[in-house]
Partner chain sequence: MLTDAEWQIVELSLRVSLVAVLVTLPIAFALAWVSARTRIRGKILLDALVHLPLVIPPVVTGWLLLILLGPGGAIGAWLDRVLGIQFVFRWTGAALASGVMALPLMVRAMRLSIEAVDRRLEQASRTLGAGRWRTFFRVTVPLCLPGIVAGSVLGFARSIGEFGATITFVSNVPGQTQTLPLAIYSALQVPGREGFATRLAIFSIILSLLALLVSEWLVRRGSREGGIV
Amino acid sequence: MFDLALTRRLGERTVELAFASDDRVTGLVGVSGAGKTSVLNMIAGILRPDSGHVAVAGRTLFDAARAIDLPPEQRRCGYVFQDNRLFPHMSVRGNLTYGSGARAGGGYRADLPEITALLGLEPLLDRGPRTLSGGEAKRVAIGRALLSQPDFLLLDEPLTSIDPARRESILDAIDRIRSEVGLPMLLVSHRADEVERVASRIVRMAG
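Would you pass me the chain only, in the form predicted alone?
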């Protein structure tokens, strides 16, 4: 589902990664500063690799040799950022529906009731982001990504700064997406033991 070979010079260091995975959930693990987020940004089209290729579910998003470089809005990527990036002036409902249905073509399609039921968000819909716990905010960010009609999900450190009890709720949500939705997911973490429960393949990046 993910087929990557990426190289990008960033200041004094070079980020390099190559792997192919047909697993529904792939974990990308490495120490802080290894370049995990840079890899996600290259897949999403936010950062351009110096060389290599990116293909997801058989669809080529970037190939330096063939001069293919789809813009981010054409990659049909659901990106859950480490800091969630929820709009503070919008309710949970507004955050979830922001940009939903804006993409033409394929991608996972679900409506608001489906996603709120899947992630247990019904009681939160009229609340503001500042009133949410870390785990609740993360589930809202995941729901917004799912409502954007993605072909795949990128999750950047979804368990960081969340207490153990709420961490379980995030892992449960990812597990439900894996079993009920079936989208390819690339899940970044600095700890392999945190993602082994949901990821059937672990890719390690050197520091």
Contents of the next structure:
Amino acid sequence: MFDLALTRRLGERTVELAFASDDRVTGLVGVSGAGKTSVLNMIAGILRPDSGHVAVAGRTLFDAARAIDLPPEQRRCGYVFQDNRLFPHMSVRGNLTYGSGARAGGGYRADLPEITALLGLEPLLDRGPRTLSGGEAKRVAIGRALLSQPDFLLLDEPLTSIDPARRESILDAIDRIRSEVGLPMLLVSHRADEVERVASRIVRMAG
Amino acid sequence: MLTDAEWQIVELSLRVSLVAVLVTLPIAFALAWVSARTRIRGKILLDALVHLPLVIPPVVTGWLLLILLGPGGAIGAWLDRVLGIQFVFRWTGAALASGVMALPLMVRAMRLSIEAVDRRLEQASRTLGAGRWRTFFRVTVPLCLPGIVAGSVLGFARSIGEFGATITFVSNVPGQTQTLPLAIYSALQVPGREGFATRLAIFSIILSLLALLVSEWLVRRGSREGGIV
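Same protein, the form predicted together with its partner chain this time rather than the form predicted alone?
Zooming out: every chain and molecule, the one shown earlier first.
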């Protein structure tokens, strides 16, 4: 599913990671500052690696040696950012449907009713992102990524800044995506116990 | 209220200011974009040129416009010969002078709003499958819309009050270039026309005040809406 070898110099330090995983859900664990988010940004095409390659589900997204570097919009990557990044000028519905229809070709196809049912978003559709709680905003961000016809999902610390009572609902949502949707997922966390429940393979990143 | 002659002056002022702002708008946005988002050589010089009308006397700006775009000017003579376009003594010239004077204010407001757009939202848009242009029109422009509108309103208010550059560049021709400030100035040169001048002055104060209030409201609304959610 994921085949990565990445190197990128960021100021004084170098972010380096290489692994190949055939598991549907892979957990990427490391202490804060280890460069986990930088790795996700490199997979998504937001940050350019200095060298290496990125292939997901058999499709090469980046390869320095072969001069392949797909722009973010062509990577078919459903990225759930740690800070959600919901568009403040759009309703929840506008955010959810933003990426649907933007991409031509393959990827996981779902419609709005399907995703709102999966993540329990129905009552939120006409609200503004500013009025959502942390857990609600996270579920909207996951729904938005799922509706963008992705080939795979990247989830960056999906449980951080969510109060413990709400964590269960996010973990449930991830669980349901794993069992019902079946998209390859790379789940980043600084806590191994958080990802162990859903990930069948854990990759550790040194700080 | 106002007489027909006074309304004609108000109508001309509104037309000059509206055209000035509408024509300047895309130019100001492009310059603001270059200033906020690019690292081209000579950017400081470009910024200085854009801001020049803000710091030099308006009469000097008008005189420079006359040198460049007047009948004998380098660009003006060419425009007249090739395209048949003339500015001097015409309302289009008044609009041009107003546009040049409004440009720095418009660029400043728009640059601030472009700088305030969280680029992480643009990245999110790209990962959702939107290319550069779709991201620009659906994320960037809506997010800096308050700045675009506020800049335009400020530019409009500046244009309504424009005097020095206009009178120097296109003179004071009733019905063509005699906008509100020029008409007030002319009325004050003739004894017994104080009533006329007062009515126009009150009207121009109301117009500019309204424009400023709208601009302030938009900026406040914009600052409330910015940021990551």
